[in-house]
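The form predicted on its own is given below as one chain in structure tokens.
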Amino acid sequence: MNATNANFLTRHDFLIRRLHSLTGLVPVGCYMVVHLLVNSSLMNGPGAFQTNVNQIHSLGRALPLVEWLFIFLPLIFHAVIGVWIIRSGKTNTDQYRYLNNWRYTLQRWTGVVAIIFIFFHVFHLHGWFHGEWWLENVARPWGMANFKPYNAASTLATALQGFLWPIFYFVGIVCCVFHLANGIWTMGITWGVWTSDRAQKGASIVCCIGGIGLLIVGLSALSAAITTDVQQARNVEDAMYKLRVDTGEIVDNPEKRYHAPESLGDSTEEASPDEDVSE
């Protein structure tokens, strides 16, 4: 970081704080609340899940716009200014073993692998960027963008089979959870919303009940689209897709559904009409 940089962090030091604290919360924090929440919806069934997904993507053509203002440019904004603070704060955890030095310094330690997490998470599962020379060129050689939002339980379980990535996201949720319910608490010290030793200790207990809960959320996510029966999950996918379409709740768009390799044939039949798509 330059000296030019430098100074302007220096000179901004309390406003750049206060926004970075805030958007740790709004919009980032919120959006990672909901996005696990829609995720746990797998738990109900690839019905219940692909209808949360529909409602997402009913926004169409004005989806990229809501991800890059209230999603990608807040949490970019959180993560530089996140290494920056890291940089430039010091530990004194070999001095004082208290448990809120501790606290302090896996906030910024798990700020960090919830960066590399993040960052690796979107490109596991979407590309980063939807061009499809991208996708084709860089992206899918790799393995990498394997959701498709049609058939989104089904991809999501495809994507996370093996041995390392349950283990990946499995890391990346526990540390992204602790980020945010002990950066709840360090926030409400920031804005003067608990001061006292009293009030800091029930925020504390609120805090981790509420980081606790929404851990089981996140986790109980991972392990549904771990036990998600691929084939039958594409089937509901499929017939809810076709009957959506039908009655022009969607647009069609193949590019957001799943195709097997031409080698393979044809491995998405459609369900049969009576096939209950509803759960």
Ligand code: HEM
Second form
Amino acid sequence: MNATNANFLTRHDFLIRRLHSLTGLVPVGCYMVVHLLVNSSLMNGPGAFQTNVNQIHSLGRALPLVEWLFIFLPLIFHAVIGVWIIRSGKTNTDQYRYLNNWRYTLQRWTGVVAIIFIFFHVFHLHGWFHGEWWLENVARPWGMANFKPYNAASTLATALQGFLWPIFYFVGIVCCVFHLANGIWTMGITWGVWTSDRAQKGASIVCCIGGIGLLIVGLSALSAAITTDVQQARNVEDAMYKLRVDTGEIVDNPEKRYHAPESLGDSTEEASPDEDVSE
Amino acid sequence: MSSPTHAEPVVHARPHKINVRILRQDGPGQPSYWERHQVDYEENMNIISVLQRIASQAMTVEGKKVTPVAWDCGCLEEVCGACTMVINGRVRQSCSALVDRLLKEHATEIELRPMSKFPVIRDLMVDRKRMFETLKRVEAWVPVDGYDDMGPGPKLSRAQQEENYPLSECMTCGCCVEACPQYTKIEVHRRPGETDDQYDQRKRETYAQGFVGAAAISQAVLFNSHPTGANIANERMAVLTGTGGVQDCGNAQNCVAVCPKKIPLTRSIARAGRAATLYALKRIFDH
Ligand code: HEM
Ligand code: SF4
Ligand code: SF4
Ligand code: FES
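What's the form predicted in complex with protoporphyrin IX containing FE like, now that we've got the form predicted on its own?
Every chain and every other molecule in the complex is listed next, the one we just looked at coming first.
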């Protein structure tokens, strides 16, 4: 970092740290809670999950804008400033082994894991950019951008096959949930919501319980995704696709659908909207 | 297997000698080095009395003649803070660190290091100037200038007094900032040809870029909750929300865990955080 950057950051230290704190909760933290809740709807089957995903994708052309403005940019801001904050301190849990000092250190470690996790998670399923060139030449050759919104559960389940990805997601979810739950606790001190020792202890317990709850939600979403039957899910999704396009609830967009690899030449999954899938 | 047959517990048989490992440094900016010393055990020793013996021996355990180890002290009753150092890895006052208790923690040796967040003057003596400068910056006093009789001061409620008293016990010892992961060492080396004033000035400016630390935050909160002290509350808040202000705290809460005066520092930090929130909003809307 050159001197001018460092100066800009230190001169606006207060504003930047408070924005960092705020973006951690709104929108990033709030988004994460909604995201895990939506994902956990997969426990009720691929149809329920598909309905939620359709809801999100009914934003259509506005979706990339919403994604970048309310999710990616605030997250990138929080992450970049987060790394700057991490570098400004020096952890000392080896010398002072207090619980809260461990939480301080873990807040930093889980932040770093979150960057790595979120970077690959978005690449793995979403692909980061929708441009055809990017998808064809970078994302797909590397086995990324696997999620097809109109075949939500089946493409998700396919992407999570094997044992490395599920472990990666498990670690990622645990770290992000700890980071958010502990972050809300520190945030309450930062902004002066809980000040007394008793209030801070109480808030700590509430954040802990909330964190465990969110962890259960997140991990049940993960286990539902891993145990989904791909073929069965695809049939449900294709039937729903036809219905929803017919009623105009979603826009016909083949890009957001699953296409069987051409070499197999089996076209049942590529049912065109004119074909009657349901009967 | 021959286990001890006596019922006699492994009593800490009074050692005859105490081994002390000291991290020494000959002067500012010099390299540091470890040295081993040994003194005769006496009852009720504290680290100051151990250091007195070590200085008078001026000889390492290997029998090498050395310069006496330098340290600082004042009150000898844990109220001045001058004797603060890192003992067995934990920062505390050497006058109230009792040898018997330290040997119970770690039987074979006592380890002494100077505080790591301040420039070392010599051996175990450090320069806490940054803390005192920060107290000046946050104006940790009640501003009553002039010689004229201003009449009796405003009354403080009993509850307010009880809240303020613990904060007033701070002795600027430095334990809180030594243990703080967000408070990092700033050492300004003298440039050739620099006058005392220039050097002091440069130190002040450089220190002002760093985190103010828990002690100064707590003092600002103390004087902001005093009816007369609150006259300059906004000046204090300007410092607490400026570079290195309360926002640099990362809530590790080590400060409160190591403060020898048990000052509720994290409470002060949260109160300063709340005041900073309100102060920043006021600045936006009252412009
Ligand atoms: C899943 C995404 C993330 C969420 C939901 C999130 C949420 C939060 C929240 C609510 C806080 C509390 C703010 C405060 O104490 O005032 C926080 C703090 C923090 N976050 Fe994140 N964060 C996320 C990702 C990241 C990433 C990628 C990094 C980068 C390493 C990071 C680094 C930090 C750091 C260092 C803090 C402590 C700030 C301090 O104590 O001053 N976070 N985060
Ligand atoms: S707050 Fe406590 S630890 Fe910090 S300087 Fe004051 S007395 Fe020492
Ligand atoms: S609570 Fe803040 S001031 Fe206290 S040790 Fe932690 S980071 Fe430092
Ligand atoms: S000598 Fe004053 S606190 Fe130890």
